[in-house]
Structures are given as structure tokens and as C-alpha cells.
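Take a look at this single chain in C-alpha cells; it is the form predicted alone.
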Amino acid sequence: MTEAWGPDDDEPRPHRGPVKVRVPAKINLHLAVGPLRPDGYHELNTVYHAISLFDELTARRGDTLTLTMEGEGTGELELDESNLIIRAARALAARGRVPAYARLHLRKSIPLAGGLAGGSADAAATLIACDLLWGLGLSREELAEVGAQLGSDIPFLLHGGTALGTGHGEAVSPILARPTTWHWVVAIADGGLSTPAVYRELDRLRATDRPAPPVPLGGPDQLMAAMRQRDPEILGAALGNDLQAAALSLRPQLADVLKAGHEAGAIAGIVSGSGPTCVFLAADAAHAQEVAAELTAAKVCRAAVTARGPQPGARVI
């Protein structure tokens, strides 16, 4: 992270601005969901993967805290105190004991409520941008501590890459593997799905089904082993998402998207996180373009775009 230093080079000083930060979307290559915990969270064991679908947040100096935006979701996303960007800025200001003064502008491409952690991505970008703007000089680990209080995906999006998430997703451990670029097709749906609603539906499905065996939380181990083999076919066989059945229950037409991706020749496809975005694994860049074109022609989603992963987390540009 770029820092501005004072005349004595002892401590960071406020940046004159503007500060622009780019942050990726995330997908879950494997998401194993345990039972509901007493604290209201589910125990998770997931493999996060950052992909090349980005939002950009610009922070400028100001005498109050304001947020404006353009792009995906304009007019739908609330820009008040309920927004994760505003909450992240205020939480960071409290941590740094500075006034929460900044003019923030979001340029959004990640769909709202799409299972791609767009809100958490924007909060991660806010933490990076305001830390530099205000000259706090916090490490990414310290910023992750702030972020974990706001959203489970925020710590991962500060770091990016591919990582194992445990707890309720906030405990992040990078996965060390030989550099490999994976190619994806992201099928963007019309409208979003509420993450809490999808988790509630999962609990309902589990409660109403015949007695089920204990939920296995070892699936990500198979996924990580598959990634080390650097073979898309092997990785595709290891993809999994315990929330997929709940997302399909709430949005049955997602089955048509998954079917269309299979018929288009994708190696594998899953609902991303809580949905309704679906992601498909391709063999290479050209194959991804072919699958995206077939999905677009099938008219089963609002848009189909290609992406690469892994990508670094929130970064100053």
C-alpha cells in the first residue's frame, strides 16, 4: 500500500488526494456451510477466489462524509448510513481517532446482491483509500480487523488471490500454489438475492428434509488439492456450493442458466456464493469467450462476461 510520510519520516501523514482504489469481486470455489451457531452465524469452510471484475472507489478530502456513485446499481443502492462504504469509513475513523471526513465516489461494475461480495469489496476499498487519505498507516492485518466487524468477506478482499476462509468466513489463510490463471464466465442475473434469505432457506431445507448426515466441512481440501494440479477438468470436478440448493429454491430459473452453461461447453458451473450469479469454468481465454457468447445467445441471463483469477485484493491505482 502506498503511504505518504511526514518530514521526520517517523509516521504517515494525510494524503492530499484523490486516492483511487480498485477492488475485485470474489467467487467461492467451494463453500461448505455448517449448522447455525448460537451467535447467529453459520460455521463456514470456503475457498475464496478473486476475479477480474472490479469496482473503483475514489476518496477526496472533505469537511463531511459523503458518498456518490455511478454504474451498476445506481438508483438502487442506498448511499446513506446503511451503506457498507459509509460504515467502513466511520469504523476506520473511530479506530484511527480522526474525523470521518471524506468525499467518496464509487464506480461500480460488480452486480448488487449477486453472490460476488460487491458490498464487501467496496468496504475493503474504502478502508484502503481512507487509511491513506487520513494518513493512519494501518497494516492490511489491522484493516482486516476493522473489516471483519462489518462483513465476513472484507478481510479476504483486502488480500485477494485465493484463500481458505473459516469461522464465519472472516479468518483468511492464503493458499500457496504455483501461479496458475483460471478462466471464468460470469453469468449476471436480473435482480439480486438476499444473502440472509438464502441462508434461511438453507436452514429451512435442512430442517424439512429427511434426517441428513452431518454436514461435511472437508470439501475445500479436495478443492485445494485440485488447484495444485493446474488442470481445469480436475478443478471443475471439485467445485461445490452448499448454498446452491437454497438459491435454486428461491430462484428456480437459475437451473436454466446452469443447464445453458453446460450445453455451451463449460467445464463446470455453480451458483456463486448466495447467488443469483452463476460462474462457469473454461479451459482457456478463447473457450471462455465461446461459452460467454453461447450464454448470451441463450438469453438466460442479463449478461455473460469473462474473467480471470486469481487477482490481488484492493489496491491503490
Ligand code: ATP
Second form
Amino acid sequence: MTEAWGPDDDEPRPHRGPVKVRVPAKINLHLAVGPLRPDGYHELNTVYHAISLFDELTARRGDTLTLTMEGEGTGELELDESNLIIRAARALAARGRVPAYARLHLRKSIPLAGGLAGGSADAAATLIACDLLWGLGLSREELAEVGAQLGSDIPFLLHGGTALGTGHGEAVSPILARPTTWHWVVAIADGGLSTPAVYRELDRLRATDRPAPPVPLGGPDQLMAAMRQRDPEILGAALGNDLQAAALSLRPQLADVLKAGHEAGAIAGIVSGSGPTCVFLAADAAHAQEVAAELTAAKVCRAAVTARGPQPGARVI
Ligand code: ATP
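Next up, the form predicted together with adenosine-5'-triphosphate (ATP), please; the one we just looked at was the form predicted alone.
In what comes next, the whole complex appears, and the chain from above leads the way.
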């Protein structure tokens, strides 16, 4: 009689492929930036939130490592060794002691350099896809360790949901709250902003602004308390981003976007991460549609789309 399960059936096995992974964009509901540390990083205290704007990465078996793409940023984004997808695949192959062979294809919807961590999202998707394709069977925590070497937002994009980020953002602890869906409008800008440039501008503003330097935000406790109350007005009042002044200083037109969102009736609006994307909180799905339509009509951004959060992190679909 043959056994239904052989002794090795719990062992992870290479997947014949293709493996398709969907990964969300992130926004920061609260982003408190500490002073510049001697190691060049800023200490962060942030509340990450994954929203329904997705990239999709497909991994197939191959005899070299290749990357192709379609969608947002095609023709602009380098697909060579500098791409975070290739870097993540190589880092994972080294960790798993396997050759980094795969044919990877990216369908991109998350705008480039938009403050939505699209590159980190793609790296997180690559870790999940290649782990399965190569049969490595690493845990999400092990993948997060590999990811944290490449980018501070990657551990969060593996987990998703709403989470507290500390250190330089790579130390993630999920926020346990009763499930509530929040409705957002995402105002996508023309062109991106460089994250390092925005941090440099923040340091410059903090060093030169007299007599009233921007006051760093406190911890995200108020934000988490607001989320627990499940009231968009209360959450709206608790949103905050220390990088907003720097993003506005580099891209003054963002003030028009924030103003237009306010005039369109959004509950609150902030610059997302290092910008230039702005996100607005709406009361419900219908309200988000209305705000998005008014923002589009105001012609202050390239596109305004609705999104819901929280969403799970990178997942096989
Ligand atoms: P963050 O919010 O994490 O600072 P961001 O949303 O502002 O990031 P990204 O689109 O994640 O910006 O990436 C910024 C830069 O990273 C890009 O301009 C590009 O040069 C580089 N990059 C490398 N790989 C990728 C990728 N797969 N997708 C997007 N950008 C990538």
C-alpha cells in the first residue's frame, strides 16, 4: 500500500510557476521624524497603513535572472541590477543558497518616487514570489530580515495592515484594532520627489527656521487611540507627517492639492510619506468618489483615485 503522505511532504519544494503576487502601496497615517543620527538615518516613529493600490509581480522559472515590466513608470524605471526587484531576488538567493534564476514581470500601478513605497512593495512581492518559486520555505519574519537590509519599508509591506514602525521604519509591530475600513482618496502627482532630498530639506528647515522651528510630532499614541474610536473625524484630526513641510518647501504646488482636497470636502489631507502624493480621508466609499471627482476636476494632480485600507501585505494570488 502506498502512503498518502511521504516523509518529506512537509519539505518546501520548488514551484513549477508561474507565481503571481499582489502587493499594496503604503501611506503613513503618522510620521514623526527624529533628528539625523550619526549613522545617516533618522529615527522614525510611524503608523504604516496599507491601501488598495497594488503592484503585481509574476515569477516564472528561468535559466538567468530577468525583469520586464508594464504600467506606471515603464521606460523610466531601470530594470537592471539597481532595481529593488533584482536586488531582492539576489539577496534571497544568497540567503537560500540557490542560483538567482527567474523570469520576473512587474505590472506597476504604484507611481514612482511617490511616497507610497512602490519600490519596497515590489521588493516584498519578489521575496514572497521567489521564496515559493525556489521552494525555500522561509517564514515571513525571515523574509522580513532579508528585506530590511534593502529598504526600511519592506518588512511592513510583507505584513500589511496597519502597524507601528520604529528604528528607521524597519521594526514593525502590528496594531491590533477592531477591523475598520477607512476610505481614502489618493492624489497622484506629475513626477516624483526623491526621498533623500526631502529628508535633507527637513534637516535644512530644522537648522535654519528661526524663530519658530517646526515642532516634531509626538508619538503616534493619539493616532492609535483615534483609530480605536472608528470615527473618521477623530482619525482625520490625528493624521500627521513631519516630512510634509519639507515636501511643500520642495514642491510648493502641493499646497494647492491640499487646499483643493479640503475644498472638495475631504475630512483631512496630508502628504504621503516623502510625497508628492497627497492622501485624503473620506467618510465612506461614496464620499471618497465625490472627493476624487472634484479633485480631478480641479486639475491640481495627474490623477485622483479612491483606495481602501487596511489591506494585507504581499500575497500570492
Ligand atoms: P519611499 O516612500 O519608500 O521613500 P517612494 O514611494 O517615494 O519610496 P519608490 O517608487 O519606492 O519611491 O522608489 C524611489 C526610487 O527607487 C525610484 O525613483 C527608483 O530610482 C528606485 N527603484 C528601484 N527599484 C524600484 C522599483 N521596483 N520600483 C520603484 N522604484 C524603484
